[in-house]
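Only one chain is shown below, in structure tokens, and it's the form predicted on its own.
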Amino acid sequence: MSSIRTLSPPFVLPRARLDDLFERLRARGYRVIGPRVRDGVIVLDTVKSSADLPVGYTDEHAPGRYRLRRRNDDAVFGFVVGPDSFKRTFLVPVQRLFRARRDGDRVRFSPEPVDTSKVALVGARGCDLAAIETQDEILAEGAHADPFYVARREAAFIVAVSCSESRSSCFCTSFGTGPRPTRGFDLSLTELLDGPHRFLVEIGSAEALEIATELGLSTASEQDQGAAAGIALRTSRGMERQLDTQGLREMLLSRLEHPHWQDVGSRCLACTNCTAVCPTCFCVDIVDKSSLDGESHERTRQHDSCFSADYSAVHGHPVRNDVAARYRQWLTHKLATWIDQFGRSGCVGCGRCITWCPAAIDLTREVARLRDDVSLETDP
């Protein structure tokens, strides 16, 4: 694992003062957006106090498979991820570039403010400060930066969550952006559940350390800060799944007409389930809407996937006409050609596309019966 940024030692969190940390984050004009409950799914929402969080819960992943359960224990962070992610934070779904209005025979253009509303972000996992990092080299720092993802990202005080369990979906390890975070927080909770219920909270930045400061908090204990590591180190041994990305981007350029695409496009269902949970896709489309009375008009920018028909047409005819050609584009952009884009992965390795598959289709699972001609024989 890579080693963990702080700009100080460790410091330790009692349970019964989280409240505190977000009451200090309020304080400094944030709005608490975390984890709760809701239909039997974890969702992230306004947190007003701890006792919004979904303490006393875990939660059950498999392929095309999602089960909330009680645990036998209060921790307050013992699930993994939900099919939210703090994406939609940054990315709205739903984004309104400019109103236009007749004035006489002129038409004046009104831009959309940048939100630069305050939010402090509680719970992000390693793999959900991947994707952050991802987009942000894409929406934030590229040659076009997105002035409404900036103003929002720079609004933005991250609070991360080590995980200490892993579901059977999660492969992050693969991509080594978890389970631990190593990077990209504001402040980092290990939650320690042995003996007096507490957290250990690692410090990415001087308003961080401010925050731990104006807490009183004490520093880490080496028994703490061990308990710490070794529940990183058992929840990473502890991770069932595993995608092998050596030599991942020429495996799956060169099999660009081998015949599974045709096996799993048969499966896929193009519900775009996969594209809307994933925390790095970033496609968009341009809506424009005018009145009636063709007075007014407004462009939005909305959420899109790759796996519409809509998405890839040109002059009314999609490029990519079958949902095999579909899920080949989603998954060599993901896994490849991103790499030639971005210089990275485009996958975090969180398995929200494998649990919220209403098919259960398993990435990992497709890229091993790619690379694996005997596979693809005795496979049932």
The other form holds:
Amino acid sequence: MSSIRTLSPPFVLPRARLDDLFERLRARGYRVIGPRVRDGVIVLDTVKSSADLPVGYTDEHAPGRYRLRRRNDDAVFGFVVGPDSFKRTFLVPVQRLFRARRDGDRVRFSPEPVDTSKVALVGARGCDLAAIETQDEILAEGAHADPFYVARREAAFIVAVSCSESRSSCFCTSFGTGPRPTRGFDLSLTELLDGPHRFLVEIGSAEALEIATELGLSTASEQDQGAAAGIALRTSRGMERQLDTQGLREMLLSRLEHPHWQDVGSRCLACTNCTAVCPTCFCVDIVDKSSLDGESHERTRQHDSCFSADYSAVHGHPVRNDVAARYRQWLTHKLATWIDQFGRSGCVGCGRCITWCPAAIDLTREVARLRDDVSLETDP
Amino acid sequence: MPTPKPKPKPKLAVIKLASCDGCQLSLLDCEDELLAVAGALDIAYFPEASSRLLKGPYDVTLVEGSVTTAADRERLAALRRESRLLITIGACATSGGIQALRNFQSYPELARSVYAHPEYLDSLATSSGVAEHIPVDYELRGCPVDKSQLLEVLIAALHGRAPRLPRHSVCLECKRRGVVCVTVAHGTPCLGPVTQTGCGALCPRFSRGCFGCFGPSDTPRVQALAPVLASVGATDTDVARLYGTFNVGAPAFGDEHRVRLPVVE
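Could you switch over to the form predicted in complex with the partner chain, since the one displayed so far is the form predicted on its own?
Let us now look at the entire complex, which starts with that chain.
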């Protein structure tokens, strides 16, 4: 599950042999989930071979805007993250918890079996790995481990990908989570497009080393290793968006009554998209459903959001009717009180909440405006 | 020992006011569950389905359609008295339906433009939802209502609990289902952010923008959505039309419809 970065020197995998890796994963019983194009977006879904991947595609990101474009090369991973994250794989959007049936004077409970089917996640980026690590701490470790999450997580094999380009929503360098995966993967790929199309393969687990051995991969040259390092450096340097994390928790918690919350509240749709695409947001709602005859019953849980009114309903009425209060709750939890609760920030810098907010609300900009009082008056 | 007399089944009535019948048909459309519904409830008054019409009182009354005549209003008052639970079904019954577009125009002029002899008409100047006239226990949104929500409300009524009718946006349902955002990814105007869930994100699932048939969500930020709709090319007229449909009678949608209507000189 978790892993350290190098169990061996890196290998090199020719592009033409990428399908051999897929074949090896399938031979080991893994269903492969990875990026693929659907409805004009790169989503995460089952992929059978490299032909299913978004080969030759790239993505344009801006606050509230996403477009798929063709590249002028055949890069396999020449894009960043779409709206989906691997949260969908581990903390599934709708999960049945148990079923119950009346049996005379008694009620019989049937617990829902956990899903232990093996899944290989292909294309997890540095920010994705950090998000998985963040959710692991909440849902897999500690006193309140969730059996459904743990089962899926333990059955996962992670093939990470180093980002060779960033997009305008990206700010992983602000949290040190990317662009190059450093931990939390079984196997990590860096796509090398100079010269023969190939991947630098880094090994993070014993199983990944077995696979590399089965594939008979040759050891990467120093040039290939240097090229991969150069790509990571270039991607880091090209990242324009920044979130100043210096004293961020204290800054936010000292501005709880700041007028800027009302400003962002006036633009916020309270539509829940930011929380739904966030790879670390983990809130769920519990739903009970009974049959018409009242003899059977089932309980499910489903992704929920602090932006809906009923999320904060206590004794039947929401306590956060004001949208500004909901945005403040989300942002201060994500960036400040998450640290009090879990010892780290809840943000990994993936930028999904920026791209997928229909109202183009940009948390890095909101934080900057809260931090810098002076700009509040002059900023349009 | 004598066998105890079986408990009588709760009596169900389905009433129609000004509407197209589509919502009541959703009940008949519960094909797999229809026999179970008929087994659990005594369908006492449902002219669309049966010519056997029993008098009230009823345990559960489903009301479809909007209030458009004085007669409707009187009928509702009587219906409320003889119904233990009164549940409105569909956009017409909750907000006045598409026919509430008349609320935004001069009623006498409208009547003259449609009917050769408007003097024979005996209707109200406005079309309104049932809850504006009598207290309503629960409201089912949609044009038409969602079958599973209809079953949920009947199941809840049978077991004496509150139905689960979430009020959040359609967006959350899209994201749970992995449906691509048509506004962000395709530049399609969509009312999903301000519309109540319940439809299963039906339109966005087919890459169509939501047209708001479930009416305003718990927090309908129509003013915050205005610049979003404009940014994907929707003109004021487009926006007026978007809001000017089945839930134009709901204040949040109706106000925005009115504001965006082109001014006629």
